[in-house]
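Read the single chain below, which is given as structure tokens and is the form predicted alone.
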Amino acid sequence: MTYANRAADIHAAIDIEESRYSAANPASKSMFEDAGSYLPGGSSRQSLYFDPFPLFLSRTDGSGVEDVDGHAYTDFTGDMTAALYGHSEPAITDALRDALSNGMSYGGPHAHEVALGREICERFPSIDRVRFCTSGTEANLIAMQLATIITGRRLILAFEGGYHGHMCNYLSPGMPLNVESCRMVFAAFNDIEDMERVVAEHEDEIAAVIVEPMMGSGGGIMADPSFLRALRAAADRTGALLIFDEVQTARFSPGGMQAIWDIEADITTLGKFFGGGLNFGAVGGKIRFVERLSPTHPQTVMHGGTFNNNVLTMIAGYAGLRQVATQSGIEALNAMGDDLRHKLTRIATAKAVPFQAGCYGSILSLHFQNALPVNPKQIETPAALRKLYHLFMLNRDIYITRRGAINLSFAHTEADCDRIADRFETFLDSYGHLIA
């Protein structure tokens, strides 16, 4: 089958999966058209955006989401990995019942602040000081702004298609609302020879390098740990200060990402789960750059925020880290993800299909390529299929994003990865043959 003829194939599946999807969803087409009169795209989140219009959701319980017409999912979105703990888990809702008693705002210091922090800087041994903010977005805005302040420079050294949130948007270049864009400078992911060249030619100007130990948006694209100890040895030649963002690596175990590796950071953000599924954000590290951002420090770095500290957020989060989220927790949920990435390579293989199903533990990305990329522009699955397969898993009661994750949950069971793996055998039965 020739180039052209596989493309033209490929558009027709999507035809016919895109006319089932329409006739199916009336009532989401109808609440995405009525919401473009009032939200910009039809919602609040550019990210969960997709065509030809979205789902829109009514409820949502454990592993699973309902839409307005009625349709039941099990979800591997997770809302973008923020719902580690699924969407019901009774020792966070019912934290939260007993927390509204209470009062929703606090409007001061208290007592779940500080036991969610020191939970925090008991896991993370690379975390002496946490400040807390609204979200991963932030904190990685914060951490590079202290670390130009503390080190006195003024360049940012990240990674071509990294992403730090929707203001620090590396996937592609000259992003509009990315701000601070003039001090960034750009190495390749995962090549230790260019960022070294990188380096070179800016040593004495990169206060700070940050990275994602797992680029989420770029792809689902693991470091290589031999890339990171790089990192970690090229920061402590230049005076450079490292942070790892760990938003969405820091459920791979208690400690994140640099745990697993040994690899410490002097700056760590988080985001996503560690509200227990509100908004959270913080950044965290050495003594000597976060306590810069106390008010009695000599040479305080202000910064507030009237959410920080957001009194349910703090008892969501606390109940999640210390009743769910625990070592053998994480472990079992790692499993999980491992036995259905062995599972799905399993039924690829069997058809001949070219596939790979790349990140680590509870987090699946998936490639329709023969190598499993190590930085996006290995990345060879075109956009096409990737909407083929989105659309077709929709129409079976599968909730997923375009972009091929897949992100477990501590509410998903043995049963709802079989229901995956069963709808991915059936995608790869009627088009596998499309896949080069």
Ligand SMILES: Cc1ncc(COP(=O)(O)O)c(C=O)c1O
Second form
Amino acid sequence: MTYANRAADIHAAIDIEESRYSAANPASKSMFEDAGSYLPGGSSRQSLYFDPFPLFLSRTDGSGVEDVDGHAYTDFTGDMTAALYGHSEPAITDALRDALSNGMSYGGPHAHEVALGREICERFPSIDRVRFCTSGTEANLIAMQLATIITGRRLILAFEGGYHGHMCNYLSPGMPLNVESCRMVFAAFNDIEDMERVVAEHEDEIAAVIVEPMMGSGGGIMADPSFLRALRAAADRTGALLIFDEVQTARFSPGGMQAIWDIEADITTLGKFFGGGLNFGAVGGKIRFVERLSPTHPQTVMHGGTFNNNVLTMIAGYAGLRQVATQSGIEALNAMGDDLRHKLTRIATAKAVPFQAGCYGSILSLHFQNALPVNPKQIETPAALRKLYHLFMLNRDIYITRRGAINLSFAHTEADCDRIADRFETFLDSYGHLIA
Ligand SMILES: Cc1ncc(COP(=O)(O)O)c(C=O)c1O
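Having looked at the form predicted alone, could you now put up the form predicted together with the ligand?
After this comes the whole thing, all chains and molecules, with the earlier chain placed first.
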């Protein structure tokens, strides 16, 4: 089949799946149109938008979500990894119910923030002190701010395709940025030579190197441990700080990706699931790196934040870590992800469809190509094929992101994994011939 024929066939298949999707979801369509009168583009969170219109959800439970047209789905978006505990983990909902009986929004320090802080410090050897905030974006901004203040330098080295939040979004080259007090320089992800080139160019100017140990929004690409070690060495050599953005990867072990590879970050940022499903961000590190956030430090860096120690977040986060995201719980969930990865790979191999299931443990990134990408430029799966796969799955009770990532949660069961594997197989039976 020629490339042009294949592209035309993919578009014809999209037309079929899109018509079915639109016909099945009139309430979502109408709500989306209505939303456009009040919210820019009908959206509060652009990562949830997809064409022709996103599903509007009405409720969630365990590993499932329901939409306003009355369809039930097995959810593999996992709220973009934030819903690690599923959507209604009893340890968390019970703790929240109890918490509500003592009122909300204390507006003063309380024991629950200390409990969560202690838990995080005990899990991460590189974290002596942690400051809470309200998002991963904010945590990364604080981390970069601290690095510039501590080192007296203004450059931050980040990686092409990295995503550290709204104001630190390096997915789109040339995006007007963002962090006013520092300047960014970029190197290719997983490319030690390119990183060394940029470091050599700016040797004494780099305040920090910021990296995701697994590029999440950039396509679900693991950092090679040798690359992370090279970053550690470059930071040590030049006096820059190494910031690990573990907003997504902290789920892979109690001490995050840094514990798995045995590499200590200077500053670690956390987010998403650590709040038990509520708004969360945190920045932590050795005392010498985060002490400036102390209100009694003579050169304190003022950091307020109305909801930093929100009591519901602190309680939900603590309950999740203590009762669910234990060492054994995390190992079991990673094993479930590995099983699913093997299952999908076996199905694709049997049908001779080019396919790679990347990432680690409980996060799977799917690529319809022969080799696993090691940087975003190597992602070859055409956008049209991703759209076809996405609509196909939505039409068959599987809720996933357009990128096709699978984010498992503690609520998922073997039956859920079998269900997505079954739909995956049906997809390849229907459209596998369109995948080059
Ligand atoms: C690795 C990483 N860092 C930072 C962020 C930003 O977190 P938030 O959306 O809480 O601001 C995200 C969000 O997707 C992320 O994946």
